[in-house]
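Here we start with a single chain on its own, the form predicted on its own, put down as structure tokens.
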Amino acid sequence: MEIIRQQWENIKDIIHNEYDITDIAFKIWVRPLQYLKCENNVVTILIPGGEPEMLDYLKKNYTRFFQEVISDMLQDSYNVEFSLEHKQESAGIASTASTPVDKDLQDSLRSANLNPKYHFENFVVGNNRMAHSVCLHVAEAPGKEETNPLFIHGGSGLGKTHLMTAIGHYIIENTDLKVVYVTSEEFMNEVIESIRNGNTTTMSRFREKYRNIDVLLIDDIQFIIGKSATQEEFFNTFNALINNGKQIVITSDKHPAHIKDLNERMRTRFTGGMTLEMELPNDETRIAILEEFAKNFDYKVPKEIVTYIASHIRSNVRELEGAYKQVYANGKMEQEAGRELDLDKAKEILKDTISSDNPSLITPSLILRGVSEYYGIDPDDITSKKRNAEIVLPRQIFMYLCRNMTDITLKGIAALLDKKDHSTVLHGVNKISDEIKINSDLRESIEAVKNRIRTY
């Protein structure tokens, strides 16, 4: 229907404004959509270059918006369908290829030190929808008190750096704000170099670099903890930026409450805005991550092999991608030799990466390892008779998880802790059971420990 084609951009603008869709959500999900056809009062909307997960998301979240706006505009009842782009469908549709990036934008991206691969558009949301949504909000409105600083924590390879970098890309591409991304190691090296030179000019140059910006993105903050000079300089930089309403985004492997040797004033500062935890990707998300990663390769690994990898590697995205690269390289050689890569061959290729078809049996020793690593304490301290404040909670969590993740008895747990009877264990288990009902931070910490244990 020609009127829909003529009014297409207007229809999208109405949806943007009337349904309170954020600017960045509009840019990612709605703006690229194209009108394809209308038959029997069914409007088909094309998703250029889309993937199945995009199709599912748009159907679930945007169908009603388009149906209501189109039906209201044409004074009739219309249904809406979304369709992934195929070559034959794209014929006759104006190209939506992006224009070359202008020189100023290129210069801003280069000076910001951002990885060019990481954007919101290619982040697989999956079960990290909350983290994704908050990062979108920060990108659209940096410096808001409720999300400044934004502290993103979670295990290695779960997407913290991807989301942080995506924030930087969006801000640079849509505003004139100055962004700088730096790893904590790079920051520390610059501090050391400034101190080593021993002159005010060098230190002034360093401070000007980090304090005369609008957005600071600092990765893996845990590596500067305990480095007194670096920690002090970062604290001063942090305060200067926050006090001037500048946005700070920080990543770490742990929640600020659980970073060992972090002084209290920094802990308080880090939790003054919003903290987000990146979750381990679930089965569906891991498959989606591999399908997104597969776009970078000219040979498509069979679906059953992708599913096999996703169901056996649960720890992080880097390991998923590493396994995919292994089967891709071998699959490419098989293809060139006129053969097919099947699941049995893939299992043989991955035998050192995926050691067994069976998940690891969870044992008290694995739980002890998970708790001690998460809280940054010695495993022997948990099983000792020490009663330091920093030991008591991890010990009770160890008791609770042994009781809930294994078949070991209370007496068995007591024996592991060298206790004469199990009454102390029962008290610890009950205390954690009651506390997690009302304490969301503790509940999140225990889930994080569980996820860590399941990766061993």
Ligand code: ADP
Contents of the next structure:
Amino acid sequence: MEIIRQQWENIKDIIHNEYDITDIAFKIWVRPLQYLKCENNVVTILIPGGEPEMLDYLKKNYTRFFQEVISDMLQDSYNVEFSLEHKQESAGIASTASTPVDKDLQDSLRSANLNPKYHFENFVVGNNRMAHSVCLHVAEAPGKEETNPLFIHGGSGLGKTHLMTAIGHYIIENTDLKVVYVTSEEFMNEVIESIRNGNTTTMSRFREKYRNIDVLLIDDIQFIIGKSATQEEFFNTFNALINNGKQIVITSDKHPAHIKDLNERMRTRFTGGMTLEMELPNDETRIAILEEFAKNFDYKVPKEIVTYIASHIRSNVRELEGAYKQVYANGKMEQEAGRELDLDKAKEILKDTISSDNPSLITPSLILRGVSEYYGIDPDDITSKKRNAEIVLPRQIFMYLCRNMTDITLKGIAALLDKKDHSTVLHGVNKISDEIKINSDLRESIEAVKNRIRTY
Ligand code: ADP
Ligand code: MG
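Now show the form predicted together with this ligand, given that the preceding structure was the form predicted on its own.
Entire complex below, previous chain first.
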């Protein structure tokens, strides 16, 4: 396929841009790759001077990117294989004067197992200022007691993996520290594998791997909770690292206080550093995220459609981006046919996506339900003018959560509570915001209410 050969550099550039690969990852992994051949819709890519681990890494992380870009370019379905340099096959290939690659950096990136897409530069801070600045702080100074472990929790698709990975990239690019990213499922598989092998060497190799690192990033810890052997092994790893001042970053769908079956000593350990909650992105942030995301594409979805998406998909950035991609694909086709995608067509395209997101659309009435169920009081009492002590606190929590989980204004909240002006609401919101900084029981209750609301 001559066209692939001709377009080869272009294909790599598209991958660089469309998949948001960091410049360093691009330089190390993608730029040196050479086109070898294409037979029966299978494209073989050569890894010049590659080693077997590079092959594994590229296969795992880049196959899809090449497949998608090549298939898209040639309007047909292509598979992609990587191959290590092979004398016969590579004969005749002009070795492009590839830039010398920093071997150490390459090794560190490979063994760290980080998703090349996620870094600080493409994380939109928006209303997640706190999470962003703490993560940046950890990246700049890993292992500090006050942020070790760093425990990041929050709903699915809110950017936990993105931020955690960004920490990893930052550390690798700026220090010689050894970073390892692992999902808790991968960790579990490794534990099971070493137990199954039943010999002490595999177990000690496993332990050596995890204890000789400086930064451990473990994603979605909830999957190993309650799996006793894995949990125990993780606990030992955790202690060994923390006791040596090594940084640990954990993500989870819940705050440690609300993870069922987590034993007390682990709960205490998990909350011993800093616990961060990812906020739902507010209106402005969702639009900013889509604008950032749009930079990856050559066709821009019209602004009113972006606003429509951002105002309907509120609880999950992954779904937000998914919706954009759906509309993008159609918009680009329309554009090629000389037409412009309009809002009605976009609504039609998105009707399943948007309606499936509706249940998680957080509204004041869901918050009212969550608060009243949690405190076992009548929702009408919360919105009434009663002043009994057992109602005042839940009412303030209701105000606080409306303010934090929805885009409703203070005036809007006041109206829901049948109040003429919003000063009581402002007071209630501020009171709870201040109180949770010092009162961990209250913080946990609010956490529990939020989690309950998210399940509606
Ligand atoms: P989680 O791990 O919390 O489920 P991810 O980190 O996988 O979520 O994020 C889901 C998707 O949304 C990713 O593609 C990520 O890049 C994107 N994303 C989430 N939050 C942001 C943000 N603030 N800025 C840019 N992209 C974001
Ligand atoms: Mg994740």
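Rigid core: the largest C-alpha set superposing within 1.5 Å between the two forms. Positions refer to the first chain, counted from 1. Computed from a predicted structure; not experimentally measured.
A movement of the C-alpha atom of residue 380 reaching 2 angstroms or beyond is seen between these two forms when the two forms are aligned on their rigid core. Once both forms are fitted on their core, the CA shift for residue 256 between these two forms remains under 2 Å. Superposition of the core reveals a Cα shift of less than 2 Å for residue 154 between these two forms. Once the core is aligned between these two forms, the alpha carbon position of residue 442 differs by 3.0 Å; this is the C-alpha shift at that site. When the rigid core is fitted, residue 393 shows a C-alpha shift of 13.7 Å between these two forms.
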